[in-house]
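Starting off, we have a lone chain in the form predicted on its own, written out as structure tokens.
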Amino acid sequence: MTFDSKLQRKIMGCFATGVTLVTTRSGDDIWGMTANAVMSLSLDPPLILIAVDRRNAIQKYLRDGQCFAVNMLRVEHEAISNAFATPGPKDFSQISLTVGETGAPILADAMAYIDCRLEHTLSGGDHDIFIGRAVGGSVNEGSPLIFFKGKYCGLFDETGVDRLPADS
């Protein structure tokens, strides 16, 4: 039998995600998609794990740059995560970069970043799967961007009420 792939959307959906943007270059092109599928794999040694839509053009940056960076994405990131989550070009041109030990892209005003070398690729049905060993990162603050039901929300808001979406 056959697991209805609509259901199982509906249900992840109800697992709350941080929002993140990934970079990598590739000589001097640069490169970034809006990700969810992001993991601390492991601590010892330094881990993390994305997954990747084999059709998104990212694959050929990640492979020939061998560098990425996560970049968490803060409530006021939502414009950038949604610019970065459409297929195609990107337009960095209006976003505050540095660069990370790898060389990849890193968002000057992210929540938190990790600069990781990949290290392996695995393949995991449409997706391929990034392990990259983690080199620099930091911690800012901020409140997180939060992705729940196939919306942004945030943890709470000034106010500390919280910002869940209603369902629909």
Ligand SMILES: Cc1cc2nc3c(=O)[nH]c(=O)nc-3n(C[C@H](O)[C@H](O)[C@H](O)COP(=O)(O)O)c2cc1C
Contents of the next structure:
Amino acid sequence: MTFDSKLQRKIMGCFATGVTLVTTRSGDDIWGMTANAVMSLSLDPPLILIAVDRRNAIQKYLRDGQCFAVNMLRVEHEAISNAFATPGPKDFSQISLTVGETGAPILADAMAYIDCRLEHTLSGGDHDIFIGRAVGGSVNEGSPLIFFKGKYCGLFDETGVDRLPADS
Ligand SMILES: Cc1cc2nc3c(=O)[nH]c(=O)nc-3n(C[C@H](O)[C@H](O)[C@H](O)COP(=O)(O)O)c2cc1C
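Same protein, the form predicted together with the ligand this time rather than the form predicted on its own?
Now the complete complex, all chains and molecules, led by this one.
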């Protein structure tokens, strides 16, 4: 029996996530894709997992470049998220970038980033799973962009007060 894909989307849309910009480099070519199917898979060894639709153009660049960086977006980055969720060539010209250890582009004002060398690629239905070993990264200040029920939001309560947890 097949499960209704619209219902699956609706159910999983209740799982609020952050939003990331996954970037990669193959030679002189850089590419990026908005992604929330991202997780920390293992601490020892340090492995990060991303799930990528088999139709997405970034697949070729990930396989050729053998690296990816996951840039955690801030609440101010909604326009970047929309731009990199649109099929076709990606315009990095208005974005301030640095370069990670793997050569992957790093969003200079990301909330945090983690830079990975590709270790494994697995099949996962209409997506492929890319597992990378973390080789670099850092954490900055800021409030994250959240994706919930198919819409963007931030970490605010009903009075508009920022509900960021205190830094530990
Ligand atoms: C909030 C959000 C999260 C997304 N997460 C993923 C994801 O985890 N994996 C994926 O393959 N596509 C995801 N997408 C869709 C891609 O960003 C979109 O298909 C993009 O156009 C792919 O670009 P490309 O074809 O240039 O690689 C997401 C889109 C949005 C708006």
